[in-house]
Amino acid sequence: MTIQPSDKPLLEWAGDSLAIGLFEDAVELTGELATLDEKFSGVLKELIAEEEFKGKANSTIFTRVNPGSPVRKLILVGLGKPDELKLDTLRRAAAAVARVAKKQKSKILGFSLPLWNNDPAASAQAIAEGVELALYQDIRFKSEPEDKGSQIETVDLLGFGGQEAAITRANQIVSGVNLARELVAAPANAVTPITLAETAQAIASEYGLQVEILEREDCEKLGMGAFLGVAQASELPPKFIHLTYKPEGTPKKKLAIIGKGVTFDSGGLNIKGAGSGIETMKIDMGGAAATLGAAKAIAQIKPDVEVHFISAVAENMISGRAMHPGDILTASNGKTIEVNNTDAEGRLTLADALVFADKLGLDAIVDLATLTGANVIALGEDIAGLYTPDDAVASQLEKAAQTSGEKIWRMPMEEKYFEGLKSGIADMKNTGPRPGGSITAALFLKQFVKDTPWAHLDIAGPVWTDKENGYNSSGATGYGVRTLVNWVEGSGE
């Protein structure tokens, strides 16, 4: 599929389907649209009246145009209220149109959508992202594709002439999102610590990044007892991934993105029981997937910021070598942890990854992880929790998320809640009381960052969706990649 800018006038465009955006309660046809309606014998006005189309955000209607017309079908998409137009409005509208056009077997699709904030580049990028994200299909594990119909081949963005660079940037970002989707969606017998490390090496080879894969012996030398405690029961070796992107010249900032990389989580000896969703625990490396997806995108975009992409990757399994409830682990910063629940393993892997990153002399660290069910209870399935003591980093991430359309909400770092993590025989336990569980998890992570501004994103909810949601089909969403890319680029300004 080719998405391309076009200066062709709306009245002269020809193709299978022409999509037109209309604002809520402003669906009167004036100017160019009135002329277009006359050209098509009043079919637009008739369609709006018959379907009682109000222009509500993401609503769509369509109709066939008279035979012999240069346009086979017209699609109307609602944009909501004019004063509420956002980049994500355009992204979601484009996704809604793309799905309709595909079902209508359109090969050539044209878009006539408004500018956001008089910014043609950002608007074109959002529209292109919406189309590409909505039409993504993962059929790797199907013996043959279910959808054998015609596919959209060409998408023209009318009125966006000269925005080739914006569309290219959309392609680069979506390539990272789709990598993250594929990693999260793949089963645990396909994405293992070994294959995830191979993916990191492939990204490094293709895009010129530096790569370091630490083996178990390397991690032992660094004293990564928390990470290795989680890994010790698995037949598969742990892999500590460290990818580095360095721009030409002196970087404006040095950052790290750390992703939780538990490729399957059985719960360990505190095994996940019936109704626990154990069969979905292939998604527990969603943070690592977003980290590698961001690495792929950033390596193509080439911002003037140095970025370290880090993940301590392992399975959390059960065997005679498994860590026991009650064991004490020593992390690489010397802090001791009483393991009172082997199913709170992600924070143990992140602990050593954070210590590793904290020693790199960075300006900021962001980790993201499918860390707690408590965050899903607090914020639902669409919103990630943002936990940080640093207002500047929080503001940067909130701005980045708003541009990307990915939802986050800043949560409190209530220091007194750390009392619930105190241990009588170690520096801390790995879980606290049930109330405020996502907050105590973040406070646990905070113990492993000494000097660097840091934020934690709990993405347990939005990493997966069970239903079509905006530009996400059911399944893995690739959540976090777009926000991380925006955060990195914004840090260089």
Ligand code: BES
The other form holds:
Amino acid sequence: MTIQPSDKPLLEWAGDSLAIGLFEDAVELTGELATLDEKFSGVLKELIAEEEFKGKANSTIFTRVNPGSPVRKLILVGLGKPDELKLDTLRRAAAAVARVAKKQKSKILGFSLPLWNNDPAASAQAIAEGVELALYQDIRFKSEPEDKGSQIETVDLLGFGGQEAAITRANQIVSGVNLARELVAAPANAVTPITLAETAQAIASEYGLQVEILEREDCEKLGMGAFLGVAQASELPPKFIHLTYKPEGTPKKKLAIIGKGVTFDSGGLNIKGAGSGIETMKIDMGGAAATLGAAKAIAQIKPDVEVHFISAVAENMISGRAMHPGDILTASNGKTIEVNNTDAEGRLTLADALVFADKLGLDAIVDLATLTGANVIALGEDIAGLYTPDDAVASQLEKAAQTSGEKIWRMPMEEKYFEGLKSGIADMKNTGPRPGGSITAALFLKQFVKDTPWAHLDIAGPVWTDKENGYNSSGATGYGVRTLVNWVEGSGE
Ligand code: BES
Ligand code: MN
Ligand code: ZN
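In place of the form predicted alone, the structure of the form predicted together with this ligand is requested.
Time for the whole complex; same chain goes first.
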């Protein structure tokens, strides 16, 4: 499928499906659209009246045009109120249209959508992203896929002449999102610490990044007792991934992105019971998936910023070698942790990853983790929790998320709650009381960052969606990649 800008006038466009965006309560046809309607003998006006189309955001209707005419079908998509138009409105409208055009088996699709904020580059990028994200399908594990996929070959963005670079950018970003989707959706017998390290190596060799994989012995030498404690029951070796993107010339900033990479979370000896969602715990490497997806996108976009992509990857399993509840681990910064719950393993793996990143002398660190069910209880399935003591990093991430359309909400870092992690025998426990569980998790992580501005995103909700949602198909969302790319690029300004 090729998405391309086009300066062809609306009235001269020819193809299978022409999609037109209309604002809410402004569906009377004027100007060019009135002429288009005349050209097709009033079919648009009739369709709007018959279907009582009001232009509500994401609503779509379509009709067949007279046989023999240069356009076979017309699709109308609602854009909501004009003063509420967001970049994400365009992304979602484009996704809704792409789904209709796929069902219609269109090959050539045209878009006539308005500009957001007089910004043709951002608008073209969002539209292209919406189309590509919505048409993603994952048939890797089907022997005979029932969904034959879209037949769309060409997508023309009318009125976006000259926006080739914006569309290329969309392609690069979506390639990263789709990598993250594939990694999260693949089960724990397909994505393991070994294969995740291989994926990092493949990205490095394809896009020219530096890569270092620390083996168990390397991690032992660095004193990563918290990470290795989580890994110790598994038959599979832990892998500590460190990818580095270095721009040509002097970097404007040096950043790290860290992702929780638990390829399966059984809970350990505090095993997840019935109804705990244990069968969905392949998603527990969603942070690492977003990290690798961002690496893939950033390596293609080539911003003036150095970025370290880090994940301490392991399985949380049970065996005769498993951590006992109550074991005391020593992290690589020397702090001791009483593991009062082996199911709070993500923070143990992140602890050593944060210490590692903190020593690199960077300007900021962001970690992403499917860390707590408590965050899902607080913010629901669609919104990630943002935890940081640093207002500057918080507003950078909020701005990046605004542009990407990925929802985040800043949560309090209530220091007093750290009392819940006090241990009688070690420096801290890994688990506090149930109330405020996502906050104590963030406060735990904070103990492992000394010098660097840092933020944590709890993505346990948005990493996955059970039903089709906007441009997300049901399943893995690739959440975080788009926000991370914007954050990295924005931080060089
Ligand atoms: N991986 C889970 C968190 C999770 C829950 C991710 C639901 C995605 C969906 C994490 O390791 C975990 O088990 N957290 C526990 C922490 C508790 C033991 C303090 C939880 O949230 O229940
Ligand atoms: Mn767990
Ligand atoms: Zn987990």
